[in-house]
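Form predicted on its own, single chain, as structure tokens, below.
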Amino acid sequence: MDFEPTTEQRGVLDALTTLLARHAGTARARTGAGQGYDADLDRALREAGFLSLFGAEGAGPLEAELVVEQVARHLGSVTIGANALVGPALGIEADRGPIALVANPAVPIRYGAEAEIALVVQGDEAWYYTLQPDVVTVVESPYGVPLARLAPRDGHSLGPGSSGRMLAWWRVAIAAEAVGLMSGAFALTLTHVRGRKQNDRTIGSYQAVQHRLAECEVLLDGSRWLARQAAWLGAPEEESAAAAALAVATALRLNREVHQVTGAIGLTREYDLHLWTQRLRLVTLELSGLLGQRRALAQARWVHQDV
């Protein structure tokens, strides 16, 4: 795998960054649009073709994964992983509305009340449901994005084996979103430690702080490349589970470290760090959290392999 972006990928990322500068970011994340479902951002991404890259000529799943990373990093309040990666992998047309992903109906999911479609894991099959308001129960959310439980009905199967494909791409999406959110939180923390002084020295000049953040950066880089590799390879079961497992483990470590080195200000609503770390915590809980990702990796590596 070539780690350097191609000219076309750089063009996609430059155009996306320009769009996100207008339709996302910390200021917007604090508004009603950023705390609910951001229909304006959703529309802008669709019109610009960023939700269609998975199957586009000259692009593909890797480019779609790069979009998921960047939208998460810029705090876009949309179902980006579901619509850019999981839906297209299951043949869902890009012009369909927000997609909710459901593995356990008892667990509240992101943007459940705002979604138009639910993709639900049911045994060996993924099921497609068009959602109506009466199947939604809104749940209070401490994570900066809305939550709801769904009890969808009158759906149809996407075929035998489709649940495995859905889960694999869902794990790629979890890894990509986690990487984007971690990147935003880490960048803000680096700015803080380079400017905050203690005893006439920036706290970033202390070796203990440098070591902790260096370890986070190494883990973040590893998570980034595993997520991209899994997308590039087409989400094989083992690679997808490995990407999600490392990303979630890294997120739990990085979440703790960035708050600790930021100090008391990092625990306040006035400071922006929580805008990333609250969402990051929610992403790490999907598909049964770290234990679920590691179990999926073990099963893919040692149980499902050919003997």
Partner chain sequence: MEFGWSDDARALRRDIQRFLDSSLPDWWGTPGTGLGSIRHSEYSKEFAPKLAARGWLTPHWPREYGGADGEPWQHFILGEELWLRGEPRGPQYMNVNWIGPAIIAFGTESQRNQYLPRIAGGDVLWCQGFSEPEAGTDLASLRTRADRDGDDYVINGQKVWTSYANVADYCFLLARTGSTEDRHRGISVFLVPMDAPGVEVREIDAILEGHAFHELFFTDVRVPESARLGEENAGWDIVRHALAYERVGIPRYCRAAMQLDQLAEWARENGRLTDPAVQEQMAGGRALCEAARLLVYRVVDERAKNTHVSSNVHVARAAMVLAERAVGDLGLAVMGGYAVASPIDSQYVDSVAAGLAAGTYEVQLNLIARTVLELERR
Contents of the next structure:
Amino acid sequence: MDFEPTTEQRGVLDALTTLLARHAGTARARTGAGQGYDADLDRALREAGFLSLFGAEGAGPLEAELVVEQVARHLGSVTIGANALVGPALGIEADRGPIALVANPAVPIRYGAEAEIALVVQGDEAWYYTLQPDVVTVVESPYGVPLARLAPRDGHSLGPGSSGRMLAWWRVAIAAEAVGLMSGAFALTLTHVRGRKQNDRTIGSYQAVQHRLAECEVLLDGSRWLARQAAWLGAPEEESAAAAALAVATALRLNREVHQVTGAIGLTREYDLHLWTQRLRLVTLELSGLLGQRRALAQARWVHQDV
Amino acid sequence: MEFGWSDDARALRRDIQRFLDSSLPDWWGTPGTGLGSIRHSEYSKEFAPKLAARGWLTPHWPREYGGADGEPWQHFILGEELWLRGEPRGPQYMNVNWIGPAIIAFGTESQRNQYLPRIAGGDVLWCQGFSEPEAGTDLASLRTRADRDGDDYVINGQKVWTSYANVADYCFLLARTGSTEDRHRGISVFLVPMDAPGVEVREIDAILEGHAFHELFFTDVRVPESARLGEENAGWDIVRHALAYERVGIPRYCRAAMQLDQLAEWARENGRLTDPAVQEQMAGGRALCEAARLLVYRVVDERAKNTHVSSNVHVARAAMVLAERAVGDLGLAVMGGYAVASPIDSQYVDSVAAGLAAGTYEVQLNLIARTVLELERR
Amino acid sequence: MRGCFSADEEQFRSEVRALLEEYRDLDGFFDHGTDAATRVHPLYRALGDRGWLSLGWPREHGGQERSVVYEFILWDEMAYARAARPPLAAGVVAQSIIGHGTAEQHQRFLPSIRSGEAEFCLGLSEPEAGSDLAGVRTRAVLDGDRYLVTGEKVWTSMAHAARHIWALVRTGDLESRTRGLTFFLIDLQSPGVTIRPIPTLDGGQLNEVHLDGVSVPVTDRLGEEGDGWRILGESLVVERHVQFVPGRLRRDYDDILAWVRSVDLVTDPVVRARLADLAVGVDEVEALSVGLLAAIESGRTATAETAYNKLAGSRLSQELARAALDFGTPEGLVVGTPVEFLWRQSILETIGGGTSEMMRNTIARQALQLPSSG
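Having seen the form predicted on its own, I'd like the form predicted together with the partner chain now, please.
Now the complete complex, all chains and molecules, led by this one.
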């Protein structure tokens, strides 16, 4: 057990922070690049090797998870969870393009129209598809992230049992992205409540506000470590589901609280809070949302173990 | 960053589990014999010496005082396994966690010689005399006085909510040696024999099944100066130092997690485990237990690295309370009437107590808000 | 709420429903975004024609002096139909004009408010004064027979559709806090008024209203200088019975139930358990509303009851929205579905009209008699 980042991990994160300062952030999230798929950021991440940490010498899934957290926190408009974690776990080479993850064809997919590859859960197997424009139906999205439904053709199976692996890593990716987005939204909210005065005192000095934010901190911190643990352990079914279950439950709670303490300011599009919270809502709905994540955890912990 | 266990740690866990399987008595775990009951406390004097003989009672202490200079992790793993099985060390978990270490850090040579061998041997019981009727969360306003009289101190006052006072040999007592206005700066620690004339113990009728609470009355209790631990009026710092890790001293999440597994067994036997509503609730509890476990481990990791105590300890404590409460609540919701007088029902009461002990949940949240979130105090 | 109302009251409810039949196209009022104000205008006119915007007003001002129950029934049905919310003009604004206005102001404003023609917006919040209105900074300086008003009002709903703003303005110095505040009825078409839309996450808009040396005749001041805080205090009770009507929650619930049936989730035990909780919640808010009506009828200010009602109602509206999202179907992601709509229409509820924190403070002080933390 060691909760301190190693020197190498610090190095990765420092380099990533520098890269994201140029290629991500709130201002960019409002521009064309940030509203669609950010090809420049994608290229920069690839060239610097951040998308191939999963299987790299001296790195691994934990490092990849840390990257996902950071990219999400800085509002990078790329398929970071799918490309840094899920794809590599299924043996997809790092130089392939953006990956869309599909479990239910009825559900609109993040970056469905921009992705080049779809990985689709089909029973026991994950299937690999190269996407053509004619299988894409774009869906209107108020979330700051484009959505589309996919009906991919002509794919191939990645082998028996591959869907379990895909789902587990997808859950780790959901947890990591949710943690990153929550961290960004929470940091902005703390700045707000420290500075905003009502009745001659900062709203952050009210105990009723402090207690709710402190609980959010506890749950967010817990989510963060569960996500990292799941990645380090190689995404076992149970630990991955636990990470996603807590992250999604926390996201629903935190989203509510950050908006409440920010007041009407936070509901406007000109204030930055929604850049995180709207993206966060999308992440919390993946794989059947909170109920889906919790059922997966219960199945893994108490049902599958007997068979 | 890594989240695995060393081979040594795994082996230690296995050895303790085997030892517990073979040594706990038949009556263990029957109603009314849990932590805080007389039978449980008395048994600890039989059990702890066996642990001591295996080097498992005070492995984290310095060698010169009966320890093995072991890693905090080793002691913590022991704590997890023992707590899972109902804490057969009884009140002595306090001795080894913090009372002994406080005496090592702040005691005189003669105090160390007097108290530590018995603690390391496992046959002495202590209680903790902190809270008072008018000083609960606000400990700095405690009123029990210790007044100088020649070479002695004379102690007068009242303590309350004291566990184990009915069986304890000594009390680790906080008393005022300065004025009330001095608040926390006028408090000293005394190591008081419970059989001293003028000490009276009354049991409080409470809802914690089998776990007894007491009022402690001190009427002209005379102790020598040598009963004072550390400097006069330095008690607050001693306690803060000694209890720095005690907020996570009991790994409460692991028993909550075990209760959940047992609840799953019950649900399976009663055809409820396939109910998605049951699964959903139980998974919510499980995720919180796991989060609490990692957040506590982070504190142990800091301790093992000898970094100063960080505010992560409050985060970990709050996470444990959240986990215990979730499991307590959902257990009752899932079992309904079958929960009556079951371990799940005790888990619920435990979870109520968890939010009060070792600094209330609200105090933890205040500290998180101030130290982690950097929000200003009113 | 069946069985709570008299035959006459139920008769009135039927009349309201009959009228609403003609305005079915308004269903989903909250969903019409920036367009909502224009779309709802004909309905307000129709209500005005029937005298339903002045049900509780004194007869001398063209009202009917009916009990609060009638207004409650009207807006409860409007909410169920998702057709309209009470217009701001006919409630607090009209009541404050009736209570504090001059005869000339009565003449000038009340007939057009009563008919549903005049629209007002409320100029209360400012960038530095949200929950703390005593911190209002917009200033009015007397200059002969006019005031020059300068400042900024924010989060103002309907400012883009209203002709006047009912504005709380400082006439004393900033240190005077609550004593130096005065209400003005400011014409938004005056030179120096700029309205800037603030797009919101629910697809609608709030506004910033900038007042830059706007010249306001003394005759547009409501009451005397320094009366502002008292008028504001009185206004808080005017709409207490229609501030959060349960019909809207009943409708949310019915919509969720219909949607759950349509996507075959209705046999799922988790969904059923959640729906059962929510159904009880709707009943609970209805019961609180009836209790609030009874308290008002008995002549009490009912401050705590009002806060219960707002707190429980707004919280439940968000729980309803959250439940639908939790069921984890694709609809949560798609604009225009009931699930997505519920989320959107509920996000402002615990903030607008007095935050949930303010409601909890009121309950703690008034009902539980806990001391204020100072």
